[in-house]
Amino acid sequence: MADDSLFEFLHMEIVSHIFNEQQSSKGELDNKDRAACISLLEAMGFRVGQGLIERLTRDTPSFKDELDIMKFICKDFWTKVFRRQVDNLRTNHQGTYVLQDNKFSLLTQFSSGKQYLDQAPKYLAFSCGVVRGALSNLGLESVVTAEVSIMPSCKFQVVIQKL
């Protein structure tokens, strides 16, 4: 339980630090600066996701298909990273998956409701990167986006890039 709090606090501080660094060097942040900060957080998450999935799949037999990989991400990977399984996984069977987490751990410290919705993207960028990095190491290039309509519920959309 203490580990969860430490990770959540560290995550909040990393996000805060990156945005404050950018703001102190430029003054007021415009959309381009915010995008650069979110991109940096996503890149950090990507590297973390690559490392985590490497450790978690070391003793796992190879996956038979894309859906099998996504099920592993939703059950085992999500449990190790966020301490609970994804609440819902949906797919159109054409490379698009929606993972819904109704109590996303990195958003639970915020007020429930719509008060902080404008702040949500910067706190989800790292997580999007973690998922994208994990999928990349499993051989699936993807685009991962997150959407929040009411806190702390979150939907991650994963679009697998066909090569």
Given for the second form:
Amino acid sequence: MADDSLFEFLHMEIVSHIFNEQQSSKGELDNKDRAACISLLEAMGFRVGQGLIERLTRDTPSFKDELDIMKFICKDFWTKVFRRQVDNLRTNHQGTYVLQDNKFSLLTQFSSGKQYLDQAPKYLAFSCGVVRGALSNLGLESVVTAEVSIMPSCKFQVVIQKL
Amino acid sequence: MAVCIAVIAKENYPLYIRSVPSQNELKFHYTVHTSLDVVEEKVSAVGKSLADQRELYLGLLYPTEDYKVLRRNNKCVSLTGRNRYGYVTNSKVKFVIVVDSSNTSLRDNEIRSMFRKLHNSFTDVMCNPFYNPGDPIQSNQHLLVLTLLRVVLSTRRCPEILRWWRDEKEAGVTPCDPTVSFPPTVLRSKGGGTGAAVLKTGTGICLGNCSGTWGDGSHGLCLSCDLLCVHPCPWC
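Switch from the form predicted on its own to the form predicted in complex with the partner chain and print that structure.
The complete assembly is shown below, putting the previous chain first.
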């Protein structure tokens, strides 16, 4: 298996590249541009999530229900992708799930504290996309958002869209 | 021998359908389409039951005038015509294989291994960054096509070779005997340029279960079959 730091470096570079590209063409970044960059990152993550889930669920038996799928995401999927399990899964049983990871692997390189809190969403967009892509390929359309209050712990909120 | 492999997307449109022979494709399209209902029924029936493990292999689907489809839960023996086998992945992509059941009766685990290979190739296609999920699967060079054709053809037993092997067996030749060479009238070497009449110089690996290699004289190709070249050792 490749070293984990390879992906971490790549991810950091992807984020900074996208923001630099946007900045060089537009000059100053306003909120709309920032949102565009974040959606781009999320879309990349989406495609990756789709492919990953196909590979990871190749041998697993089919899932009973939504909760089963979320548990799979929290345990096996999170282990394979982020090398740890989700610490806390909460749900309101109506399609909203909150996954809390106390030591998110893509945020461990940041210093804990308030200094870079506003930069954190940029680094979570790709992971949100991965989760959304994984769920989409398993048949659940969803909206995934992430928030950070204390580094490096973060919460992913998954809202399943009922058709 | 007629055979067809289909990959159907989640939304029930075909991503990939290939059949051998290439005539009568419409018939296969129709067959696969009708078997989709059966697949859906299977999947939803399984959801209601309290089985601990729901497997992905569905087995034979149902019998129709021409074709038979096996189901995993209640195995019915097919009578005539063609068997259809189904398989659903966790991402709700369905695979359907239609095979002729008249000459060879395929064992269950052979079908499963076919689906296994198919699933592996499909996973590789999904991971291809140039492939957008939901697009029809194209590309003749892609691994998927080759694997599928191999999978399909690996279950063929050329009657010419079978006849020859049967005679050899009666003469007391042991299986996969590396010293046995195919008679030049029956076989030719796989394309690859070396072009010897007897398969002593071809290269390749048996797609059956034994690990013999072509070129050791114990496996071969048939001159009369026009397709890709693999016939696994009939004793495997």
